[in-house]
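One chain is shown next in structure tokens, namely the form predicted on its own.
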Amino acid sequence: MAAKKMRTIYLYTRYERLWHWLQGVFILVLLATGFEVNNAFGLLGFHDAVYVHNTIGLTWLIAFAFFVFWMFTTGEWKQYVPTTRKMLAVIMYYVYGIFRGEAHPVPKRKDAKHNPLQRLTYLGISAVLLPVQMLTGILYWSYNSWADLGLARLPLEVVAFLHLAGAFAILIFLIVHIYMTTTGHSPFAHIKAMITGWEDVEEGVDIEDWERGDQKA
């Protein structure tokens, strides 16, 4: 099999890495402090661990709110925009392809970071799963005031369920993230890309207008 020429490219901004190592910490942090206030172990006590849940959890909240701004003021919208071209070719990739050394059908590119199945897949964490988790969160911490608010017959069980199976959707996508980041073209070069911003890409593969983002909105 003929090597591969790469070259290297500047693919995640500054604020991109910050945003992803600074949502990593928040989930470790959230998820940890979690499994501990629903008593799975204990490491800093019950109270301690609910204020240090809250308090990261309001602050991811913000921190989410800038992102979305920075998406829509970036134009960055367009790579999160959901399409089902190759969508076959690279599941078909990832259950046997990879393991037979056969190139990604979707590159990366600077237009085009995300292929089909990340898509989708950011799209769903970013604009519902993060959003009900959040959302659940704000009613659990705000319980005291819910006869004030008009939700007094709000089920508890029910926001308790939904922010519980929340947690454990993104503990599985985690560690999904964690082991796709070891199938670049070396078991770190992923990890290195979202470090530095530079990225190995193949040369001389041509992008499709579906994926420069060039979508109307």
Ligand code: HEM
Contents of the next structure:
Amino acid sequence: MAAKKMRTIYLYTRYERLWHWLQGVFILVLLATGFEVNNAFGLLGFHDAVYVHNTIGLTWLIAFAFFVFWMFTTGEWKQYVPTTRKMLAVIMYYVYGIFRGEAHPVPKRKDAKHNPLQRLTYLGISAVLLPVQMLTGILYWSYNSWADLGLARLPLEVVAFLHLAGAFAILIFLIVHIYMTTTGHSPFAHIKAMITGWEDVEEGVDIEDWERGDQKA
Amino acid sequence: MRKKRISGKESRKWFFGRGIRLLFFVFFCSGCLWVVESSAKTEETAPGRKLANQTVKRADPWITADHSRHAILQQEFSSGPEVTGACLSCHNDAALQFHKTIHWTWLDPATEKTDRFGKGGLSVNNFCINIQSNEPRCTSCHAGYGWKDKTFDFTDQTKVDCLVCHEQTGTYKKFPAGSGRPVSEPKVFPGNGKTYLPPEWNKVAQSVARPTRRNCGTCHFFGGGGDGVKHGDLDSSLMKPNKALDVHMGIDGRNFNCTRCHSTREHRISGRVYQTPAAMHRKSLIEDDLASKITCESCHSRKPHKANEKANDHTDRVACQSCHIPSFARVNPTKVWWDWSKAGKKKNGKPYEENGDLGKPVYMTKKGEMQWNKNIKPEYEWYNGSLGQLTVKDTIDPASPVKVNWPIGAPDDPDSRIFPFKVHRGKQPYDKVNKNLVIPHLFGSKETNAYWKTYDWGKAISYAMDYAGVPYSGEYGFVETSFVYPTTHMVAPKDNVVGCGECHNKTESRLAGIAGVYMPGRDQFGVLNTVGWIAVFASIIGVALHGLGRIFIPKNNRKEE
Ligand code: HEM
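Compare with the form predicted on its own: the form predicted together with the named molecule:
So here's everything in the complex, that chain up top.
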């Protein structure tokens, strides 16, 4: 890889980076306090864990609304449109090629920030897992109003089950996600990019049209 | 395509400018709210507290009569009924009112008189079991004179004891085995070795006023024949409690009398009455200022805690008492175990008593083996305010411990709450053939085969069952039983409450036995929790292996070079 010439591009905007880390902190706190509520360990004590969990949970909901708004006004959502092209290649890269020192089959570009696997994962996370977690969370939170909301027959167990299942899924995603950041050309390259906005990419590799975020416009 | 990009850029600009500022503003606000709220915690501003303080702002009701100046109370009296006659000469409806109350009948007003449901009838407990044939001892706590056996005339107005509830000298004492009468000559009660003196009738009669803690406590702090035997949240420590023991009654605080909450109409004192809940509706005094004031919510409202406190969301399912009475019997011990089957053992041919650590008897020849305890954590049950209770006519299953009484309630009943109880356990006699609890004739004479004279269970049971008119096979055994008391007094100051984690706890929850609700922290989803953590663990191992692979697998095989 070192043989290739590197070029630095501005990949993540300030808002994107801010959002990423903010959401990261929120999710970490929600995981920690949520699993304390689930009684996996003691940290803040049950009362404060619930209080922090609910406060951060609601704050996150509001902030997420901003993120969604940003996605649609900037057209960034197109970066998440799923594709199966080269998906297999990407999977094969992580299963096999990466050990051989092969180059990533879908390198990052300004208008193609995510590879097909990332696109699908992030779409799943942002459009399904997190919103479902928020939905079950807000339901859980509004438990005492269920009768007024016409949900009197909804068992709390069901909501708690889905919320807990979501929490496990998010925790697992987080573990893999953090690991994946080390797979750049150097272990901290991706993390550095998410802090500064600048990512090192290989020079000269042409990206194909379909990889561009704005391809459909 | 060009156009789109530009509009995208514009909105990005908007975001760097106003958008981010807005975002920070939101976080800033919620942060401020958080700080303000947590600092407010130290102030005494809980809405339920403010409300309750308003309720008790008014001074005590005034009085328009000085009883010491009534000529009729200055005459010579020689007995209780004479005094009552004098009271009734003005208060001519008082005895008639009182005759209708449970304090007089000792029967459940919600059932037919012929059912004999109630402690004056055939209902049983696991202390001294039942009144039938034991009246003279039990009725020393009856607000009447002379209920010595089943011939007592419940319609005689002069037999009402006005004084025990109304006199204020503190000198009026009913003889413990005198059928509710004070003595007419000084007399020693062998049970406690104390000498009882005849009342100074004039002083006592002229002192009358509204009942105070001492009046109620004379009987209710000594239920079961001794201090704190029965309730655990009612004993002599409440005569002059401090605030730490009882926030309402504390003499260094509000100094409530019992009647502050147990409001009264026509001598009917509000409180729990067998199967009838103390309060049928969640009413505050603002909604209805004549409502029975017995509930916490009457004064403190349904959302007594500060806004956003999760505790406010609990009031529909968890009784206030469950968190605010973390333990009962905090000053004096209460009895928790009474095994009648061990009674009758003698030392050198003589009955004896032995005291335990807490200065309370742990063995008595007359009563058997017992245990006492202090600072007891309550047990919790669903409870809608009514209790079911066995009579000697009910069939029991002696194979497992028998519930002599039990809270009625269910998780799906909107009127039920999770409520704290004192549970008194023990062993008591039952009929092995007919399978019902039995009454022993405890107090009486050798001639009537009273157990406390002869120590012969068979004869004592036979006598009492015959007296009560209930069949008895002649074969008795002992069965383990339990008896519950709702815990509602000894409300602790707000710093001494049950913390969330004492119930929302998977290993040692106070509510471990409460079924029918999902409780975060207490309840786990067995499979999900296991599978979830295995998956988390597996992904950690997975990425670790992947990482090791990247480090250690040699990379000389570069395809694309
Ligand atoms: C990353 C996102 C989140 C994670 C990982 C997460 C995790 C958890 C976990 C593990 C529990 C314990 C479940 C149980 O044992 O029953 C929990 C409880 C809860 N969560 Fe979340 N949660 C998240 C987001 C939210 C959001 C957005 C809300 C909405 C305000 C929320 C509200 C709640 C509530 C109300 C409870 C129950 C707490 C209680 O009252 O005892 N959660 N959460």
